[in-house]
Amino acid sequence: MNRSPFFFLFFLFLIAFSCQKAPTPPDYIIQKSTVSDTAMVVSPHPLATEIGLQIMRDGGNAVDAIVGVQFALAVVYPRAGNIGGGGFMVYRSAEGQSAALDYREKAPSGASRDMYLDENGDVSPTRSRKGHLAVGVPGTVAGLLEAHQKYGSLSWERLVQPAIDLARTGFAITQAETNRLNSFQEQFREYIKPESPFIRDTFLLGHKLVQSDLALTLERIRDHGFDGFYAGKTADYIVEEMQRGEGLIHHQDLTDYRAVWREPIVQTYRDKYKMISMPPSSSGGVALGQLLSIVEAYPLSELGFHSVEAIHIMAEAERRVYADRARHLGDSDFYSVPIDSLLDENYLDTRMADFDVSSAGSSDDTEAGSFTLAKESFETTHTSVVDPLGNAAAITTTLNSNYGSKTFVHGAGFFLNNEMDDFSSKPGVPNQFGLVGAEANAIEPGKRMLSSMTPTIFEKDEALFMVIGAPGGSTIITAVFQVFVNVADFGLPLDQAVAAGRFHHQWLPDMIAIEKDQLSSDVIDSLQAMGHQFRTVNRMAVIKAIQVLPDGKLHGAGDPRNPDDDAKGY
């Protein structure tokens, strides 16, 4: 039987195709809970965790480790680890000195108050969440440089190089990242050119993700520092990308960007704990301080973990604190945030004056407090570090949504944020996380948008006790609050405190969000009888925490809500 040469060619193609091996699943060792003697890193990815540990083994300190981890996350955790976004760092030295670094993104100089309103004066939410117009001026690189210049001990080049190596040689993607990349292909194709490494018909578990353009960008950052990102070729790529869409970022916006050191928010709790947290443009420290001050008046440990009474008290505190957040919090460089008044004990007593132990309040009747003056996506990421000397750092960075605005800087190899959605596009209109804002968080050129990120360090009896933070949009604050209370008041071990089910009230909408199957039906029924309404969500914020145990050892805990969360030490 005669056969065409094309038949044999086709037959050989089938044989070759069938012999191709599927990618090998990565053999990463991921630990959710571990205890170590000397140092600890808890991060969203095992490769980043190991880089942080190796930096400390080589003599680096907590800030050195943080810098190395963050650049590594820009490679291995592209949906949230980033150089196209911004964030916050809280630091405590072994001697007890503390500092807070604000490298939140800024509105471009061309931004305007009503830029997301349509011809009818209504908010057009897509424009603040997807595409070039949603992008704020990135702060991550400036922030890491600033942190290193003040506290770093190893060379800048040593800290950036591991990320360069990962980007150039590639790494095997985990199941979680495989799922994310596949689920966002349709949106990517709307904004990203086909030659991007993130465009593919199907990603498979273990696929080797090589990011050559990103490696070159990281080399420029390694060699030229600030100018390696905010000037020169990388800045040209960013501006060219802005010009492809409706983006507003220009070269001057980039060269003008600066990270800012601020005074941390400090609050005592039950006479033995001290909270050190992030001030505005984060709402986290003020809100967390308010929550702790309010519940301090109640015997939570006696009421019991997840008791009806404890949940009722904590949810009503959250209702009032989020009402204050909506009205009073914004970028303190543009708006006089009344921090002292918001944290004043007498003021907080008045906030709970109408609290009824037997029935739920109403958000319709709960407004922001008044006195006489004398928001985030899960695709944020957090890292907690304690070094061998006892220095501690908590750092939270974000692109806001998964892969930010879905806008990709072609030639430079990274995604850009969609943080402009964290402004109040119109007072009273919620953003993507349901958070409502007011004049304090209105859009202005050069202004930092309000955030819920809450990197926090706790002391106990003047010694380091806990390093904690999370991604999770509006639920970050309440998750940090609840995990700390789970340990301090309810006596849970750290890993159980992190894994425990969470609840969240943010004033509007007027309901308690609860994680699926985490509260008993009896507890829910009792709270509903008091007037509380519920909605169920799959998960809330993803905590990464370190606790100093009574014997001085370090207990690190990653969150089971994220399969890639990793806690390791030595």
Ligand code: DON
Contents of the next structure:
Amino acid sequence: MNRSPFFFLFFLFLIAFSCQKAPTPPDYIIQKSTVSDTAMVVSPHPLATEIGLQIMRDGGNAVDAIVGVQFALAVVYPRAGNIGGGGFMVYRSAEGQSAALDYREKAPSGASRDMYLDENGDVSPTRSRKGHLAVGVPGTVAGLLEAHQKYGSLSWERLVQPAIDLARTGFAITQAETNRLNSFQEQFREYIKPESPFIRDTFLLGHKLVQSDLALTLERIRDHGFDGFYAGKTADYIVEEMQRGEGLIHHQDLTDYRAVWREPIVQTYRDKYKMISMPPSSSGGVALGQLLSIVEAYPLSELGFHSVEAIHIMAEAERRVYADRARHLGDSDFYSVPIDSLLDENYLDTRMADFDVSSAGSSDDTEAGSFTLAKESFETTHTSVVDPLGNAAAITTTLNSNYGSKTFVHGAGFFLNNEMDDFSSKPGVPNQFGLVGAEANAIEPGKRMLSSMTPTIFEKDEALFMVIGAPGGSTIITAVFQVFVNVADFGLPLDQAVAAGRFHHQWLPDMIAIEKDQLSSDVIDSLQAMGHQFRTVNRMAVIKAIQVLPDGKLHGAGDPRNPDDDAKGY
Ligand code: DON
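Based on the form predicted on its own presented above, generate the structure block for the form predicted in complex with the ligand.
Complete assembly follows, chain above in first position.
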């Protein structure tokens, strides 16, 4: 029998099938380390980076670029880039003025202290992490509006439009996104209707993700600003979605939401550096300030990068700082956070009084510090960009877990956060990052949950030096700390400082988390002999940083830990 016509047809079918099914793999150019003369954007996705750069080429400043990038990330980086979450921005103008913007999510008015406890008073492990009850009132759109109103120079419409275009025409998903979307299908199907663009049997590399509902939502935000999200159709969709589960967000929660300008945490390091970082409702700035202040007393550069001595000092500092975080840090609008006392040099000296150079401390014996309250300043409270004028902005935003609570606003096309898990549901009971808390971070209606996000800008000799931040839950603070110290004390070039393996102590559990294969076995053996215990994790926080080099050029570094991190400039 002559089989060739059959095979011919079969091959034709195969070709037609593959043309139809297999999308073109995206040909994004991703750069992890770039040096440029004029402006730089480091973001978690090349399409977003390009949008930020184009905004600056068109005359926009760092805040314009950040706004455009954040809206673009809501489309191309749905795991975390968002309009259904919240975040923080730290800004420094070319003239040296700084500002911090808090657009963290808030507990809905119907939230209550014990809302995640079961009938036995035990924390139900999933209700603060998945589903409608885990969702805090989103702050991102209010935050971006506020940032734009104060510092923006291009029109709001110009900044939102690229995200609308990406959502409407679609974009090819990267390998990392393909893998993530496939691995979350089962969880998505618990909350998301099959017609959503995020539900599919299999996502293939290069699949064109079109988000028509999200495009319409972004148009409402473009045309009506605050009311385009917190009122009208978008708000109706959010409230309807809440009612599909046991969600608590009502219209009033949305219309009441406000982003808040706060006084940044500012602190010097080794006389020449100045840290400008995020105050509560993030713990990031206070904790980073404490860490730097503690290690300033030790000659880290002499001890050497990843030396036993340096790791011992830094990990012991981290232990003490996270103990303080657990007890004293929370939303300063609700709880009197003793910021000045926590950053007081004399207090921080006492914290290391029991430090033993030759043996590990114990978290059982390390309680949060106590002090006589100093007079507090009561007015007190990531993509990295540097623009052609030298203005800098660091913005960290989140849905908390990947794709947040996995709930999706049907009709409006976006994921909602699960930020409520960042509250302390019960004193001493760890959240998803193993962080414990107490009164300071207990749930109250309208309160912001404590964050570890640490968008930070450093000056050196009063000039812009570094713009830095990261996602990574509780490891954000120690990652920003270590990357800065890697550059400032250990003299590593920024890209190596970012890529270098990290270690992390957060008081509880009493052990140092280390990234796999990143510390030599000799170093680990020596630290173990001192009493340190280790656990190995695949990777920790994902840094995006820019350093101003001595010749004034900008060095941007994305993190090899996220394949899509992209640092580009011109
Ligand atoms: O605000 C916080 O500290 C956390 N919700 C951040 C979550 C995060 O970084 C997730 N990334 N791994």
